[in-house]
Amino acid sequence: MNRPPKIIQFLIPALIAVLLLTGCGGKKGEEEKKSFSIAVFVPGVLAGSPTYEMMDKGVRMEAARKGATVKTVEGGFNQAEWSEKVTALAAEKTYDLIVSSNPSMPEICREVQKYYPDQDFLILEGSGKTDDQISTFFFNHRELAFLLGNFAGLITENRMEGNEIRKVGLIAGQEYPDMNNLIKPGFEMGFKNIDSAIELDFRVIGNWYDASKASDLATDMYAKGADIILTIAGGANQGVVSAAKNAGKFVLWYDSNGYAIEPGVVIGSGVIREDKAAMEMISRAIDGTLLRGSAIKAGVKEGYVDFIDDDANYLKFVPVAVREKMDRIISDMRSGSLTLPAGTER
């Protein structure tokens, strides 16, 4: 038998050699194109903002259980440099899907895929439209309202003794569509199912920060007759809680559990499951499962908002008689028996 030359020999199994090496690094550049990778744009930024921290959580929670990557990027709280920044990580085209949350920014991300129409969106506090392209999830706030609205109520009423103002407060940052259109209706109905006689002290901000405001506007409303006052408004809730102790009355907290910010006067808390919703739809995205335009409604039935009913200083500081009022409450919403009546949600 004839034998290739000694030279031959010697090349043959080099050669073998580098294509072996190369198919494995071209193997191993495939699959790092394929990883998964997400951008997380915060309007504003997470620290102070409990929706936001469970966010961006959430998407790194799910991110981190199937290999994906995710990059966190603050917007601040000037909204109108949202969009430049937005179409700053879709000029990118690095991110094979674009994750926010907040009710503006649909709108925003619209506008940007108008211009990187192949950039996928997730939007979590956001609605979606007829033959969108962004996919939305959108939590009923004015469930969320009303279940603490009835607990404002429950409250009043238990200290009506000798007080014949029959008044609660809401006080927002700023008012927004949700706010006006969700929340404060919502709100507002809750106590009127326990009293139709309560009154509504409502006072605005202006900004999301300013908790020495947001203090003489608690202080105020306080001294004008209502026991305990719903804060929705940011950084500046700190405000509110102070005037809170000061005066002897209670603060209601809206998307996260507050009871420990400050036991006995944070008596109630309600909170939107941002991080749950967050995992389940990023699971679909990296699974391919996720339907590009998309529109997802949930509310207290579905488990994505709440009243905490379980918390220690929940059980500790309210009245044995406003707990057994608001559990049937909560339980005919949880189990669906108690629904609303058709609102103007998105």
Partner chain sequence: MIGKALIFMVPLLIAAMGGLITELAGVLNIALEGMILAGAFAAVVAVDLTGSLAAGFLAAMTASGLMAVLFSVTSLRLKGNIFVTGLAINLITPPLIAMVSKLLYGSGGVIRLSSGTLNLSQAESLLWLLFFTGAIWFVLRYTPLGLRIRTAGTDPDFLFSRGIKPAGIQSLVIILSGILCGISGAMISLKLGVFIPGISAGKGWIALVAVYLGFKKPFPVLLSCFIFAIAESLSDAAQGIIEIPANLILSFPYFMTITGLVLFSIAKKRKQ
Contents of the next structure:
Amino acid sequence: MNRPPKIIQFLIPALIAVLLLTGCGGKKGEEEKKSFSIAVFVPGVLAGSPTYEMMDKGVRMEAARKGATVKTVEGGFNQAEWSEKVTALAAEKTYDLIVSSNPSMPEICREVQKYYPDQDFLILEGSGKTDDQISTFFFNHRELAFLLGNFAGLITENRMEGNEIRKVGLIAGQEYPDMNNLIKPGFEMGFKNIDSAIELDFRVIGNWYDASKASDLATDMYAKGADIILTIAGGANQGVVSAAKNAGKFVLWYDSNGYAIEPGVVIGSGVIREDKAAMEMISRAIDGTLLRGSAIKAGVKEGYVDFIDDDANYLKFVPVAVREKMDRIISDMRSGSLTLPAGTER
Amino acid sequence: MIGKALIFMVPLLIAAMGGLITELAGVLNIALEGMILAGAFAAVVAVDLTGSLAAGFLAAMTASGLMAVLFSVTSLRLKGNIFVTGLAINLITPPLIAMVSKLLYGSGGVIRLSSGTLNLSQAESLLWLLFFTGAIWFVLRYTPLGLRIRTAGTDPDFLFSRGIKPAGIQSLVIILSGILCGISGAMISLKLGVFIPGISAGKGWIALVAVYLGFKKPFPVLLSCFIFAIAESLSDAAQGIIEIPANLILSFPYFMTITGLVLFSIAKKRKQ
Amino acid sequence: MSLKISGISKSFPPGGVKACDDVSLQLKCGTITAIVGENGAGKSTLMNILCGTVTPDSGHFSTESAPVVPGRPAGSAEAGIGMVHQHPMRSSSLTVLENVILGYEPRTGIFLTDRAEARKKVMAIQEEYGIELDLKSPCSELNSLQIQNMELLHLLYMNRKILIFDEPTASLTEMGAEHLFARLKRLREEGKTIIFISHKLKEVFQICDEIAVMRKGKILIHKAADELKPEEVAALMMGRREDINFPERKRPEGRKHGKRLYRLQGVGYRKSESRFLRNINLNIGEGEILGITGIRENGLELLEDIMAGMVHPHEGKLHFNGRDVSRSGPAELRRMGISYVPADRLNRGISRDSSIAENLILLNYKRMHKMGILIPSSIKKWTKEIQSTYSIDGEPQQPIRHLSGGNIQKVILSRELEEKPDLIIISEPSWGLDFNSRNRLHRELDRTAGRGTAILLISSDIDEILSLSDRIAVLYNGAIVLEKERTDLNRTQIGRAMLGLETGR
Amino acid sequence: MKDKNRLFGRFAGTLITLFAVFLTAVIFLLIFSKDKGDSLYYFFAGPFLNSLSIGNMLNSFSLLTFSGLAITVAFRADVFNLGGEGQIYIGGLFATALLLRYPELSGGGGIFLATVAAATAGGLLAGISGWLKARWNVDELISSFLLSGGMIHVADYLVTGPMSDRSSYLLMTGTISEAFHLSHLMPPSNLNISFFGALAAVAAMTFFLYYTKQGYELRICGMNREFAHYGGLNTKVYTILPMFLSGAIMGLAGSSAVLGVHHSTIKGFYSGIGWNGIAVALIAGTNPLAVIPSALVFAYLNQAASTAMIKADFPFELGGLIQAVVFLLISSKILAEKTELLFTFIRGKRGAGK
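Could I have the structure of this protein in the form predicted together with the partner chain, to go alongside the form predicted on its own above?
And the full complex, kicking off with our chain again.
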């Protein structure tokens, strides 16, 4: 009984007008000489994520060296939107390679490739699959966690005087497949390697940013006897550091050099050389030597994940006895003489 | 446990006091969360630039106060829907912070402080808790402003008939709540010496819940904040013993509030 | 302090009806002056002008010390004018003391309330005027009398010299009224100038020194109370309306006593301290028009709401056709054959932003559908039909708010009459209608009653009541004070009863 | 004449709000973007440059049409549903759960049942708020928000816990069988036949409101509850029913996203549909047909930010910022009123000049 409002009658011409006005502006002519073009898709945001930043940096450095162009697109935290955005990137048909980094990306990219079969993808931290058309590179988290576990075990053993509890901690932002299948088992394998009596205190924050909660959790864990905590909680890691500082205990950093964050508190750190991997893979891609669907797996021996044992703070704060024992384990793994028994892999 | 809860609840309580005065003045303050976040960010930036804790708090109060001004202008002056504009403040804060952070640091992410972190002992925490609750209680009860705030919420027309504009009082109170949220945010970020996007982690919402559960009175609100803090530390400790899915725990405050709201409404209806 | 009002005029809307027409009054110190008049006589407008909330078109007023700038509440306050409202506002979240001082708190420094000083000051006033109120008790628990006292306390705290009491007894019990009168006398002794606004002549003569009668915006008379008789004042208030001469209703023969249809038995309604309605007993039979009259504040609205099922009574019973309908809502009453034309036509009688058609089909849209789907063509056809039968202007699709008051009333009435009800409750049917539409409406009601429909006519207009009713009941202070056959009553008796001067059943 | 001015004023007010929003976008873009020309060009023209963008824009249009329509229905009855996000999520989750539990259903039957399940789930969630309002006068605005907020966490738990797809690295439930996927209209874009569903929903809602008994009752209750009560309508039903309908349509948005786009319930997929629905409805007012142009504007805004991000160096945060600015200004009454006054004034002048 009411007539449709005038809005409709006004809006449609208005929309068309906007379209025409902007459309008439024209677009610069055809691209000149086409150089190798790369799109980096960040499943999340760059800010606050060292691994994504490392990937972006690695890609950009190598691209700059070889005269390729790079475009970075952030996908945001809504996983449901990633697929649409990767599709849009592929639809541009101007990118020779789309690079991303997250175990969930291969499944998304496979879907996209159904529509754009010529599009090449490279996923660092990918999850491999045979007869895949997507190139993946993945880091051996189990080995890294094993190394860190050994170190944690050594630290808690070393602090045994007057302390009956042998306990190490692990704090995760959220539970995710790699955490449950690779990191936690690897870490456990590591400290059990030192002493099978050591226990694990594993806790989850529920997100990657609530540093206050991380601090409270860590305080509780330290109070209950953990001497050192491996923290894999994104921005919330800082809460663990602050708790450790107050409790006079220690923190283990996971994926990038963390010694400088709080010298004497962060006394051990692993590293995932996402930048190195990115650079090498991009180099291969530009040279045309990156095989489609190749799945490269890299661990300590290959030098893509490692325990940082040459940092000044490490040398300064970790007792010689611990360092000596740790050195042996590290060198065994680097040389390949120590390998882990088969376990769940991606 | 109690000591830990005391430390935990300081920022929560201060934000809740901000929520309390706005609620009493008749303003549904959804924007607490965004204002806390703004304060947390400004505090870290200021301490990073100047190295002074006082500067940090001052900057936090200014930044949150400015967000509050935006909130009060859009909701009171432009007469926007208070829920929608409040939500807008929460939505607008994170991207604004990210952009400012990009301008200042080239990255929109974590900002770490090398020095100047705030460390509250249990006794100091208790002192601050009592100070803020007591101060708000005193202002509400013993100052002309307090009378105006209370009347603005229940009988704005009456206040107007006494020659005082309710909207003016409401704007003032929104800005005050912004300043309180600034202090709250500064405490959160300076205690850890770091700013992380999303570091407020729902404290603004919980503060609002505490206001409702505390019958909109200062000391009961203190009590409900305490209960939250205890519940929080219990759930932290429980993780080491039993497994409670984190997501389910996160839903509790919502269901608790709705239960409180329903009980409140039933009681009100019975009374009529 | 005395107050001099000279030549105040005010029209609503500008250039329209004169609510105040060249009003001049002189009020002396230490006297209580009553201003009496019917609804719409212009009393409230005049008082609002004095308080500064309404700006007069012309004229001015002054106290003995200085002229008052009109149209500024602060100006009137400075001049010492204050009003105790009929329904005083308060802050339910504050205590009595806080309420009294809100906005004008004595301070220590700039930030703190000097509570001790405030308490001392207020208690001194309490003692002086004998106002008993616990300063610590929360306002939400006060009754109407206490709230009134609180407002008075505030005015005295503000040291106002000229006090206006607007219908102060309207929501008070008799006891409360007695208390109030004692207080007024006390205030007079203290030298305050008091304006007392009321409909209730008994009270007026009981305590006022001077009386001014207002009608149609003009002061008709202003004299000392002992020079006047209640009858004289009542006649002046009501006016003689020789200009409008209604044919008195001639009841069709043989319908003298239809079957008894609707009955109110001991109906009472209580709100806070004061009772609004008590022990109402009424009967109405088929084909009868029962007129219920009174001055609006005496419970007419409440009775209307209760009879129409919008509000349920606290005590007593309502029976319709032998069935107890005390707890029935409008939906049930309508199903049983009761129609209702409310006094508040714009908020209750229509949906302003809906179309004429949508307003007209409110009661019978259920009969205009096929399988739940409304047929626009049949709605339109029916609407057009009704519009031509009752000569209602406008297109069916037009928003109803564009229609005149008379047309809106016709929409409501036609909608209700088309339901062929057994009983119609109709309240203030001719408010806002011009002479012709009023006459047409009365003829329509008369015809409807002739068809055997019972009509409960609630109206504060004596002429309307007199010209239509078979039987008349007068409501005063929440109770029926007079109920007689039309033939046994004259207009003076009704007028006196409305003012509480006459009773009889 | 007066009415025309008002309508025109309202329209102009909306335009001014939108203009303010675009202006903010442009200002921020000029500050933060390095390649300003490109960013501007793609921000305004981007959504129309290829079939993928157009398709995705139309898909986001259909989802926003659902959520906007849901809010509009509530507005029409003078109630407020702030629980859209939870209702979409729960709706989508129920649809997914049903299809995962009974994969043997026929394609059409499964889609139908899943849609009904989604609508029921969303409807019940919102209906509770309506019931609480009718029964105890619990503010439906707050209760719908809180219920939805709580249910989002419960759904998060289900999606990442008991119902999660162990083989996937995405936080999502298992994937529904291909038979239940809604056909895509412009592959590879997300546009699917739920687009017609959204248009049909608008048509159906318009028909319901203006041509049925219950629609009439609902509108009367929304216009003037006292009048409705006076006329003998059951006003309590029309507190609960519109909330239920509103939630049910939100549920449809959820099932459309699940069956048409994601084919599983992904954690947090509702974001960007729920709250924007309110903004869509605030522009559309109470007229269901006006939801269409309004949703189109928002879909355009979303797609503009998204394409500008992919094609130029449009900063990611700007998308969120624009959404927030829309929220800040969209519900302002003064902006609309002031423009209305302005237009009345100008027209009056012009009239006097003649």
